[in-house]
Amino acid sequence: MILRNIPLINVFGFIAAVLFSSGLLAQEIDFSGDWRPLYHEDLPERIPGPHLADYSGMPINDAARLRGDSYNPNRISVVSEYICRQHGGDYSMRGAADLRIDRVVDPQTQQPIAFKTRIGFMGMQRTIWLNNPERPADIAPHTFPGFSTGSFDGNMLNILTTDFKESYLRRNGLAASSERTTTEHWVMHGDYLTVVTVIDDPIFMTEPMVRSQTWVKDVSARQAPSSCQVIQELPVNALGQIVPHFLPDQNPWLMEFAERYRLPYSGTRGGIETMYPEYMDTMEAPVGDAEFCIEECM
């Protein structure tokens, strides 16, 4: 472009307008669309799901470990509150479900004020506010999606979420408290969306935990309506008095994961000390009689 015979002030104004417009575009990345999950990250944990007592790679404390050890998966079928239970907003990205993102625009200013998401599993919906609203009061009820606010840093959307209901860090009984907070970072590159989630739970973790997952845009994707119905699946809980569980030191399946994969038992118990290279200097021998891993071996 050649500029001739234009007053200097206009040239500066033109350059400023170009820079300002570019800045607006960088701050208004549109994530809307239908997305399908890719499972190249943590596939066994996500499909078909984690083994009981597999706490490996989790910076958990003793309280979380005790909750995990007491978990009996029969409660999903027996306790009505669990039958149609949604994932928490921080865990929903891990499941085997499609994602739809809608961009909400203020009708007067035409500026984006929120992204609304829907996860296929149980139809969990979530709002990520972009207009800096006040957070709920301390006495406000918590929800499974939590309360999310987002802001852009260049082409990255940073999201802070609070006010969660209690849920789980891993869907084998590892609990996630209602005091946890998450920070997410969304980056879109072509038809791929990468979401990095940092979970900070002062009740059940000793350090923050980082997870990531990637989605690919699919213009043909369509989500089905959520049709889960709460029914009594097993007769043993007809009076609503039984919550399947294991008492401390009574869970017979705690070593099954380590035995199947020929792993040191302490490594499967999680904890930050098992997540650093120095753990290799002190870890014990694998458990079990098999010479090698005996199931789903790579």
The other form holds:
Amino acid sequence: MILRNIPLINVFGFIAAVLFSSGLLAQEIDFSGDWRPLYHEDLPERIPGPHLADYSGMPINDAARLRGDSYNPNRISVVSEYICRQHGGDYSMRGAADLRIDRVVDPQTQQPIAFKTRIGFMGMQRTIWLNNPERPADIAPHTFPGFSTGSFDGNMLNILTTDFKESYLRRNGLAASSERTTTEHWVMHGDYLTVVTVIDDPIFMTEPMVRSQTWVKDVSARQAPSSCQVIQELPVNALGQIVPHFLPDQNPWLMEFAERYRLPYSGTRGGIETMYPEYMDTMEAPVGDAEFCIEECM
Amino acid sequence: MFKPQFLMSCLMKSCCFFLLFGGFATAAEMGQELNLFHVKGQVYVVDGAGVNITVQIGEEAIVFVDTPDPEYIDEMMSLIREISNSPVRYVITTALDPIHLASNDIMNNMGFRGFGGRGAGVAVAIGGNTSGVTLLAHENVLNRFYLTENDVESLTLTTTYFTPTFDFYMNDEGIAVYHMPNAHTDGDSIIFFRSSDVISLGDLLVQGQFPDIDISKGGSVNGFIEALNFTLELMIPGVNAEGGTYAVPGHGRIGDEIDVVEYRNMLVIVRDRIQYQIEQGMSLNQVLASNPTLDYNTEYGGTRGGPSSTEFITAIYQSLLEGME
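Cool, the form predicted alone is there; where's the form predicted in complex with its partner chain?
Below: every chain and molecule of the assembly, starting with the one above.
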């Protein structure tokens, strides 16, 4: 028999090489490529942008609610430091921009050690480490993308991200603290990539929040270069504020969303008490004029 | 199936691991383990001493911003001596707080200082004393120490400045010390390491804590905001508001421009609320009852030290009343 003349270790080596080269032993999925976002999920929030004071479906606490109520959209024009501010790593996955994923391999072992992502908006970049590096020191600066480590569970990539900068949970003034953590689950179905994100924010939430986003692969997609120049748009707002905000109980727009879509006002205020079926037992009557609901109405 | 002997072995190893590393964790939690964290350029931070000690380390000298409790001095210097044998030349005090200048007298014996003025060379030539480091602070730190009751038992300084700025060149880098009048106190200094692009802010930035506006030492809410606005003028962010100039806080993690912005914004918004309430004729108790820091309490008023929300609101209220007088 031919195998009798071949050292056993060479046989095993050959089999291992075949398996490794075909990826049969390595379960890791390669998410590399250019991806276009699909907006069938949460389109009103993601594309035109959320309404002011729409906190529906958000497990927020009182602190987050008052942050949102105080938010004046003039802030991003007056506070010049916000002009080139990128999204947080969690929110960036919901933006109106393409996603590119590059796989990084160790040149010695040829094993994947990271995925690097780039989002078209602001050219935001993020690294998802697969080689289990140490997390940053407590005193290290936080970043907008945060610090991400990933590991595979079968075909699913699970990602833990910490060390975020303060950012927003929703672009209407709902804040996301620098102490939040996220757990993402990346799954690929053919040409579709689904990312489920669980956000846990002890500062602004009373329980974790789950969101999901989907992309479709586009081999022809190419991202444009990105640069942002800070230019002061307004020195102060009409009230002379260097940080535009509404005083408590003086935001004139709190009812607008509920009235526009004829919703119970309490339901637009968010919080877990409004997120589960039991809320229907205590839900008050809708506010506003039904005739006024002219867009995105059921 | 695993054999019982194997499971017992694992259990024993787990216990040993827990005992061994549990001990380390306890030491760290007690703040007994220092770390030397490289910020940028020639600037480092000694972390773990209860207060952030900013250190510029170069071939020419070592410059400190603030000093820790004496119990940390040996460990701190051991960490620094692992990367530099340069002499200590400057210790800059950011404010008259016990926790920021606790070891000035000890540090005074660790290096040598220069002489000021045009006669400096002559003074050295005729045998002037060059032992000790330059212990620098704004003049108001000294004035407060002698003129008011305070909680600082002793104060060791060799040099004070009364001008808006004090600058010098060390380790091939310009170092600018700016006086921030009437902020945390009336003797606050921030230190800008220009080539390294790092600003040490002392207690004008404390991540995760409300600002300590010490009215008894000349602090004020509006001065605090002006100090942060001035700091923001100095800072240049990196791409997409990430990195660029770094800010070393008195306590807590290092930040960049956007961290200072968020801190300033919080202070401005709470100030505006209380200002409005004062204009409506509300008493301090009424203001406290209205909870004007509700949206910031979970982020800044937790259990990480610093002023409580009540102390913070009270300081702003009193500061604004004083400003109206």
